[in-house]
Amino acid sequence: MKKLIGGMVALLALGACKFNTGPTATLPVYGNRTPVTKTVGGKTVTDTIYQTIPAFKTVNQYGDSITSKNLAGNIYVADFFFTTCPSICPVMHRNMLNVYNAFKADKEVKIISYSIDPKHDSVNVLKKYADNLGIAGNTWWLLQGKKEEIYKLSESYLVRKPEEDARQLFIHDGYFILVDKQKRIRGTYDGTLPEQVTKLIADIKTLKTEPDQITGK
C-alpha cells in the first residue's frame, strides 16, 4: 500500500493556518478557505469560510443509518480501509484501538472507519471485523456506503482518492484524519506509526480544549 505523497503533505502545510502559540495551544485548521466581506454594526469585516466535511449517508455495523448529523456535536477520527487488506489496515486499526481506549468512555469523541470495499464489507463482514478487533458500543463505527460516494468523500479529507490496481486490490492511504465539531480537519496522522497516533491522542486532548469545541459553535 503506498503512503501519502510528498505533493500532499506540502498542499497540507501550505493550507494549515496556526493559531496562537501562547499558554492555551490551538491546533491548526487544514484545507481550503475562502474570504467573506461582511457589513456588521456599520463596519466592513472579512470573515474566513473554512473546508469541512460534506454530507454523507452510511450503515454502520449494527445496520444503523449513519449521517453527518449523527456526529453533531463530536470530535471525530476518521480513516479509509478493507476488511481483507492484507497489509496497512490491520496495522491501523491495531495503532487505533489506542484512540479507542483512550476515549471510549467520552461521549464527544468518535471514531469513524468508511469501508472502501462496500460489496465485500457488508454489514455482517464489519460486525465480525469490530469483534475481532474486540470493539463495542457507539465511539467506534465501520461504515459502509456507495462506493463512488465514498471515494468522492475521501477528496474532502484531504487523503488520496483509493483506486484499484490492476490486480483488483484497493490502494489507500493509511492517514487518520481529526475532524473538530465545525466539520473542519485539525490534524493528519499515519495510522502505521505508533508515535503519530500517540500524538493523535494528545491533539485530540488539546482540541476539547478550543472554546468553540467545548461550545460547540
Contents of the next structure:
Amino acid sequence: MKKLIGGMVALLALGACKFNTGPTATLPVYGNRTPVTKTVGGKTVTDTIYQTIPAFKTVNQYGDSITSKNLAGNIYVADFFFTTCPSICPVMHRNMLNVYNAFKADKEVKIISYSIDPKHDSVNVLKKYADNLGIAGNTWWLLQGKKEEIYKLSESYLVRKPEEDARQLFIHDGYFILVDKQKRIRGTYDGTLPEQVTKLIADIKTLKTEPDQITGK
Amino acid sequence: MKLKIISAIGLLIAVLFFSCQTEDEITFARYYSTGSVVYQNKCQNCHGKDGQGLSALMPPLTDSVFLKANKALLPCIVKYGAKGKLMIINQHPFEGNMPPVDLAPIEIAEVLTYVTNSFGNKAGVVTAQQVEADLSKCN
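Let's compare: the form predicted on its own is above, so bring in the form predicted in complex with the partner chain.
Every chain and every other molecule in the complex is listed next, the one we just looked at coming first.
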C-alpha cells in the first residue's frame, strides 16, 4: 500500500512538472499593463496596453544624436554604466561583448548603454572607451544624455534608480534589459553572470521568431 | 581484493607524500588559496576569472615577463592604483587608470602569490615581509 501511495505521489509530482514547463516558446511581457475598453464597430472590446519605454534624447559615441526613433524596427538590449566604474561595469561589458559578437552582423538587434555619469563621459570619452573595448559600427551605442533624464528613464527599464554615494561613486545595478520592437520589456538578465547572458542571447533568437517582431507592428 | 590492497597502499603513499610538504610549500598553499579569494573579491571584475583582462580597457595578468620585471612595483600598484601610468603588457599599451585597493600587506602578499602563480605565471611565494619592504619604497 505504502509503495502504491509513493508511486502515486511521484506520478503526481511528475505531472505537475510537465504541466509547468508548457510547450510555448514566447517570452513574457514585463511591467504594468492597463486594460482599455473601446467600442469597435458596435462591439465592446478590451485591449491591453503594455508598459513601454518612453522617448529619450541622447548622443552616441560618434557624436550622432540618438533618440528613440533611431531604434524603430530594432530589438535592443539596454544597460546603465559609466566608463570609470570600478566595480561591476567591466564584468557586465565583458559579458555584453558576447551579445555584441553574436549579433553584430544583425541589423535588427542593437545594444545601448546609457552613461549615468554624463559629466565625465563625454562623446570623446565614450568613443575612446568603445575603441578600447573593441567595438565598432552601429550595433552597440554608448549614450550620453541629460543626467536627470537618464535617471528618470532607468525607472522605465525597471532597474534600480542610480544614486551617488559620499565618494561620488555611482551606485547602480547590473541588469541587461531586453526590449522588443514595440518597446515593451521582454526580459531582464543579471549582466554580471555569464550564464544569464547566454540565456539573453538565446531569448533574443526566440524573440526574433515572434510574429509581432517579424512584422514590427 | 587485490585491487583494494593496491589502492590502500597507493592511498598510504599519497598521504605520506603530501604530509611531507615542507614549511615553504605549506605557506605557499595557504597564501595561494587565501589569495584566490581576495582576487575574486577585489580584482576579478576587471581582470577576469582567468586573468584575461578586458580588450584594451583592462590589462591581462598573463604577462609573466612584465610581472617579473616589475615584481617590486606590484604591491605599490595594488595599494595605490595606477593613475595615468602607461604600461606595455603582452606588447599592448595600457593607460593605467586602476583605482587603489585598500588591502593589508598580508592580503597584498596573498593576492600577488595567487596572481603570479596563476594564469600561466609561476613566480613562487610573495611574502608579507617582502610586500612591506616594497611598499616603503613606493613613490
